[in-house]
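What follows is a single chain, given as structure tokens, in the form predicted on its own.
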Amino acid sequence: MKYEAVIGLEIHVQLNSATKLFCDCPNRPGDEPNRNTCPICLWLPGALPHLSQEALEKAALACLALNCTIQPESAFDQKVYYYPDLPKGFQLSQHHKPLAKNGWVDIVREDGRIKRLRIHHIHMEEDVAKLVHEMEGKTPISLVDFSRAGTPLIEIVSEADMRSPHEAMEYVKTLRSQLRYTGSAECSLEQGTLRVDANISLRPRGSDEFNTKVEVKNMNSIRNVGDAIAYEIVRQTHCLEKGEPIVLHTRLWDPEKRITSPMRSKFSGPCVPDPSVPRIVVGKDWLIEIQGRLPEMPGKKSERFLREYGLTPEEAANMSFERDLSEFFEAVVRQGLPPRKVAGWMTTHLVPALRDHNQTVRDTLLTPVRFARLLSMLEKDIINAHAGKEVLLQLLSSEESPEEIVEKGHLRQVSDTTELEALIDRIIAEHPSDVEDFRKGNAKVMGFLMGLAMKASQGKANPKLLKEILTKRLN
């Protein structure tokens, strides 16, 4: 490729203290609007802000998360501009002396290589209040939803390091899953908790320089993220091949469209000292407290994974990549289980039915000790793997013990032998010219037979016995 993309991405994160940044109001997403305000979030004249302390501490433990060193001193600002989910005309905002710099995470390139991308700072800032867009009648409107006003963010903004869109979404992957871990956020693309801002340009391969950049919005999945920057740089080469500046403004990704539109033009308001927050100064032995708080990260619990358990590099990155698969996982290996099996399961079965019902492992009914249960009737072939997946997500919704849940489904694994020897000698004979295909060297047929017996036994049959005796009949 002629130009070379460098990409920088500002994530807000909603961090999920109980209160907001400066005020007793509840931290709520998704209550009614304009039911958790007060005098302090809805910016009265008079009404001073509070710093919580909840909040900070749960920022302090975001920047440790990602490697980031917290500043002896910050202080926020108050960032000037105006707009109709800010009417007091500015935003609290630590601008000038951020709560901490020099992060980095590292993710897999899609070479497979380790790559450090680096954060330049992480602040603190007030979310602004929510415009709602609707139509009366013919007419469209906009409502103002002051619930969101004043909730506690950090906003990450990393170093131009990115190349990729594959770099971008993996560096938005991999920051989710640390923050998730440190449980100070839920970073939840799709409701909002979590936002990316991408900067995007195009350089001359080989050169260094930075040219204007063009900032996109609106994307409210990883995925997304990764068409808007693909799409973008599609677009600034296009420009640049025609000639054409690049201005720089903001543009706004429309998921359905798969493109990206112009917003606005890019506008920098004053940041101004604020004389009604004091500054925060971090003590030694509070910072020392805070670091104690923060859990193994999934790149120490990845190695000690491999380490401790044996498992590939793949399933110790899946079973160490949320906090609660992690806990589950290892409580159920205490069981006394084979930690692949384990780990085998859960990524096939259990986190597709998670996903499925959009729901974590602390959202379900399913604890380690009938997980393990589970898993222990399946190596003991009391069920075969298609009753143990049905088995599953009735444990996901139901209290019932997995041997209860068997008996009442009449799942038990059919293992006798003479039945089974009569169930193949029947499918053998319906199908004649399928096994004469066979003996003249189709072997896709035994897939086939095999189905149609599975079916017949109403997926109760031993999948191995039946294959041999099948093996058996044929040749």
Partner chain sequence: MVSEIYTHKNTSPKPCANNGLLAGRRVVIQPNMSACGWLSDAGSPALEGFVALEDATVVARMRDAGAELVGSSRMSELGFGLAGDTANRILSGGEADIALVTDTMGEARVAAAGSAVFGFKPSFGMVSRSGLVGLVPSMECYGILGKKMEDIIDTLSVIAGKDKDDPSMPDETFPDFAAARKPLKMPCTAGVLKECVDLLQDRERKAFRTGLARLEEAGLTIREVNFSEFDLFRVVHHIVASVEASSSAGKYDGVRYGHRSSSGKNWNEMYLNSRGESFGSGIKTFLFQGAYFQFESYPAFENACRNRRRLVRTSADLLGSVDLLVFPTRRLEHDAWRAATINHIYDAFLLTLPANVTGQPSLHVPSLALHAGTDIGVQLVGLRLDDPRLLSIGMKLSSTAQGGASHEV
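Form predicted on its own done; form predicted together with its partner chain now:
No partner chains or extra molecules come along with it, only the chain itself.
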């Protein structure tokens, strides 16, 4: 392709503070409509905003997690536009003096190399009300739900450093992982607590100019972010090849049709400094205190896992990507289990099982200690992997100990040679033609007979012993 894509992302993240940004209403936009409102977030005459300290702290923590510099002084502006979702004719946002500047995240490129993507700035702003469009008989009506009005957001504005859909998706994934680590935000694209707007333009490969960009909105999954950008790159390429000019406008991604189409843009007015919300002046002590709350970030943690536990790079990345999972992993390792075994079992069995049962490591009955006892039975050959998986599933919904489950379910591994020899002899006797095949050189039959033997033991046979006996008998 002779064109190169230039991509910048603007990401809105809903902070999970207990209250809204400027009043004491609960920050629960999903509650019944207009329940979480007060004179301040309804902007009734006479009410004055007061900035939530918790929201400010969570915003600052998020900025630090993305390697931004908190500005010594930041302030709110009034972003003026008229729309029914905005109860006072302007949105309070930090336009002139954002909370933080100059951050970055590292991502892995398509070719496996690390690329640093810069963040221009992060500012705080309030979310707007939600509009609900309905029909009352044959008349279309619009309803306003102010429960979301005034809930705290941060907007993360990247530099236009991304060059492909892959880089954009990796940027969102990395940023989401780092923000979740801080505990400041849930960051779900599906639930709208993380919203991505992409600015995309094309330029001849090798050029360093910036051409007219097109903004794309409404991607509700990371895959959609990649697909929408890829679609837009193709669309703009066709335009350029046909000699059509690119016009600055906003397009909406349609996840059903998988295309973007132009939308009518909201009129956006100027930003004037707000005289009622005091400027935010960051003191040294305050900043040190917030920095102290910053947990070990996934990149650092991954390096440590590599070093301390001897995990492979892939295992280390898997075990550090989510904070809860990484803490679970380390808690299990502290019980004295071999780290690679723990990582393997978590990735292959635990994580899929939790997903299937709609649980997370945070809310499941399967504590690190119980999981460690299960792994330790495997280590000691008390049970085999087959039984291990069975016990794991039961541990998700039962408060019994792993040992009790093993005993009750008779899942203990059979390592009694006599018992296993009898079993093998019976299988060999029942399948003379297969045994014949094997002896003629068909090695695959070995696996088939092993499967039969394991099944006959109800999955409890010690597979190592079983194989030894079978091999001996066949030869």
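Numbering follows the first chain given and starts at 1. Note that the coordinates shown come from a computational prediction; the quantities given were computed from them, not determined experimentally.
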* With each C-alpha assigned to whichever superposition fits it better, do residue 242 and residue 72 land in the same rigid part between these two forms? -> yes
